[in-house]
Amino acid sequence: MKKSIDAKKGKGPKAKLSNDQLLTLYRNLVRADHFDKCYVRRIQAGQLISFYHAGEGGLAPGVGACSFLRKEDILWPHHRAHAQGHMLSKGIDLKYYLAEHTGKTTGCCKGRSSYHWSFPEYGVFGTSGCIGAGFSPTVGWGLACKKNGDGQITMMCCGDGGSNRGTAHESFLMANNWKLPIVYLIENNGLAIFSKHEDMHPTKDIADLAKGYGMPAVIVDGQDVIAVAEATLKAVEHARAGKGPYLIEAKTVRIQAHGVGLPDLVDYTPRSKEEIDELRERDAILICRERLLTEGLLSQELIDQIEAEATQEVADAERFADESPVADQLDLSDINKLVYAE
């Protein structure tokens, strides 16, 4: 299946990014790539207690959307790469997340949840193994943000498969009727596990849904982290101003199979090496790097420094996780304390 990127530009001026913001996007993209490769390597070596959905090819939407959120903004991240790009971009220290994936007591959920993360101090209140399950709680979070009245917003991220849930339509309807400060990010890589987008959705663009709810929408090239960030800043500004929800569809790609160890199929047919090589030609890091080199914001020395820092950050996280104690069996009282607020 050949994957093309057809990004429509939204109306109005783009958000202008500073040089520091552009470098932040590149740095976060490199960091997310290093962590993704770490998880793939570790699960293949039997060093994770859960499955893993590799993020290669599809990291830019999460990085672009989350790098400039406020700490108090609420985030439901996408499951691709287990949301590492989303969360590190929001400021979360991923060593606690890796410890969670290795079943250690220092993990963000005490080593009991693996992939089901929670960082409430950063506005990340958990996830679900049910893809797209964030649509319903997003309405509640959005209502809470509106009542708080301080410009707080909720961002809900999912893939093209998750957007097919019936709750997505209920969420869009209520969010626009109540003018809730919600940004919906649909990370469309054209595949829902093995199923092609065109077999699962009646139109080429998921963003077409927004018109039926009176909600503004934009389609961006999800391989261009800068374009995603520019679109997100505009959408967030719209939501913070009390104008209601906004939908962003980021056309991205998926290089690996849906999950590490699964066959890489489209319907019943394996994807070819030629197809994957073609997708790799639009590597998000290379696209961002080329632009920043052209604009004089990057040098080879700085590129090497960012790579070294990312390598060290991952090594430190692995050391922290490997040296942490294994989570023991819980009794019922411990489980209740971890599940329910006091």
Given for the second form:
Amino acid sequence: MKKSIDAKKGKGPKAKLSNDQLLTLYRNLVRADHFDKCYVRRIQAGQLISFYHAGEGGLAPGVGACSFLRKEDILWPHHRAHAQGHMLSKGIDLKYYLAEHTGKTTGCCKGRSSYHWSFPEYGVFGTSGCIGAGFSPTVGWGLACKKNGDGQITMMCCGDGGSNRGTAHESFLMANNWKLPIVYLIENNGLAIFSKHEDMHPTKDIADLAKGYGMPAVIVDGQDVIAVAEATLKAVEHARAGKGPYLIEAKTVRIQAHGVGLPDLVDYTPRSKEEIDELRERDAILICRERLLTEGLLSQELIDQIEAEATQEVADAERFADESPVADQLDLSDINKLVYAE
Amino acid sequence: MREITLIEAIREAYIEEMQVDEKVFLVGQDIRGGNFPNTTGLVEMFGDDRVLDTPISETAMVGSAFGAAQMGYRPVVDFMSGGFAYVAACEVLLQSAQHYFQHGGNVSVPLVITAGVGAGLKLANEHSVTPHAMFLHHPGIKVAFPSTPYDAKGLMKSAIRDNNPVCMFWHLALMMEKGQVPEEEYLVPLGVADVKREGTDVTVVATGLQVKHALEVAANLESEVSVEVVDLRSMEPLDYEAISRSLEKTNRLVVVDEDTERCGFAAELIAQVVDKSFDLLDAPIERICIDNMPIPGGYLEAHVLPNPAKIETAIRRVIA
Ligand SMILES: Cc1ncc(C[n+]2csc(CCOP(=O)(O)OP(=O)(O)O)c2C)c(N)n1
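Beyond the form predicted on its own, can we have the form predicted together with its partner chain?
Full assembly next; the chain just shown is listed first.
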């Protein structure tokens, strides 16, 4: 599945992951899955506010791309699973995000934004409800990274739907003009709400676009977290070395409906159980687990331990969020104090 | 008379106009089905060259309508959510809206911009804004905002037939609201307000969901205050006559607008009233809008939105 688009620039030796790194990928994937399931359960139970876009099936690209970034690298994560896999892989403690998503004062946006994330100390400044919005500030983050001159890079993640925004073109253009240290990760799950990628984009691979900007690109199996991580390490190395942007397209899947509670239509007909079962066959956790078992890095004992730790982490986050005070007081006597920085 | 929902009423407007005019077509994301019920089944009726799904490419989405409109088509562009219209602000506001004047009146641009709008789901600013002021600030586009299924259908039909760009958002909280809609064809002209409740003590001017809120308050206060509720239905063209007629009776005014207060429609309307009808006023005017801040998500949202309690307080202040 892994295929080099730009034969000249896209090829090279495979980045080798250490045993620790392989285990980190597995652990992060399991944690992301636990948080995703927690959000689905909570929104169905009325214990999460606004909406939730379940990540099942599509968690590996974010985990693979973000597990080995530096803390100071800038990240615009993809909205699916509300970026939880990306964020926990970057080192962010997700309890502050759950508190936000439950409207608590301890939330990462002080309970002001329901689903927006913001962890500037981890290079995650924020998000937008407008899909594709991240492409624009990415140019600025890339520019600032370059000016900073210490190898800092920007990781910009987006779905196949979001990359159809005009902002993608402008971002690719300037990033390549200015040789900015940016890695674009397109998480192509073949769907945008109810629309199929093939009906909305003239070619099968979004990575084809890169050629027009002279940007190296690679397509990876998005169900293989190790493949994503290896491709990312190479792309990041390229960007850190001052060689300019790089595009990775990870082919992945969306198992649930676009948003929890919405009908699961594709082409205006419900997807069949068979279709979904087929997608489930290539489960990213199982693929990774099998590989690590074969390599002797995982044992049943360790698998159980990782499960138990993830369960505990989610339970701790839930307790933190649930015990935090509701953010329902707003002092409107001096609005400008809220809206403008000092 | 039969009752149908507001969203069904809009669907009927599309169907009727598409049946009588083959130049009418719809563009938007996931509008072939699934998104909102106003386009359900239309692709089966009219084919997928008249009900066009687009990628998440709002700029080109409006562009397709703007270009085709110049060539005599009558596209309806569905943005899904009003906040996404910002993405194509230049194409909507500086290009579509102002093309006619700028080019000597040579080429008209008959297109409709529509979307669900309105806060209440704790989704924060992008998914909650009702950005009418942005449109009103760009002369060349008309702006309607219905409060009932009857008005929604009649206004949408007028919007499609209009030779100018027309923005007609509809409020998400009214989507499934039912109301009487006749089987026979009718139009609601743009620029004609409707007095939704007669009264003598105070005039409340509103649009969209806020008309419903104003009517609720008026009913609750019935034994104390006689409230007249004027539903403008469209803000451009503006039926100023209807407002002054009402003020002649009541001499008191409250304006409710679900948009940011600063430089909003309420500010404009109040300025016009002060200009043209100052002598009719017996009390300072009150306005209830969204506070001058981004609409927060979470539980904080409720603080900044207009609501019946705030409208009641305003009414009590102007009659005090
Ligand atoms: C500017 C804008 N247009 C439309 C939407 C509505 N919308 C939200 S998510 C989405 C689909 C995104 O698809 P993709 O980028 O492929 O990511 P996925 O949801 O499939 O993971 C759309 C159309 C939006 N939020 N913002």
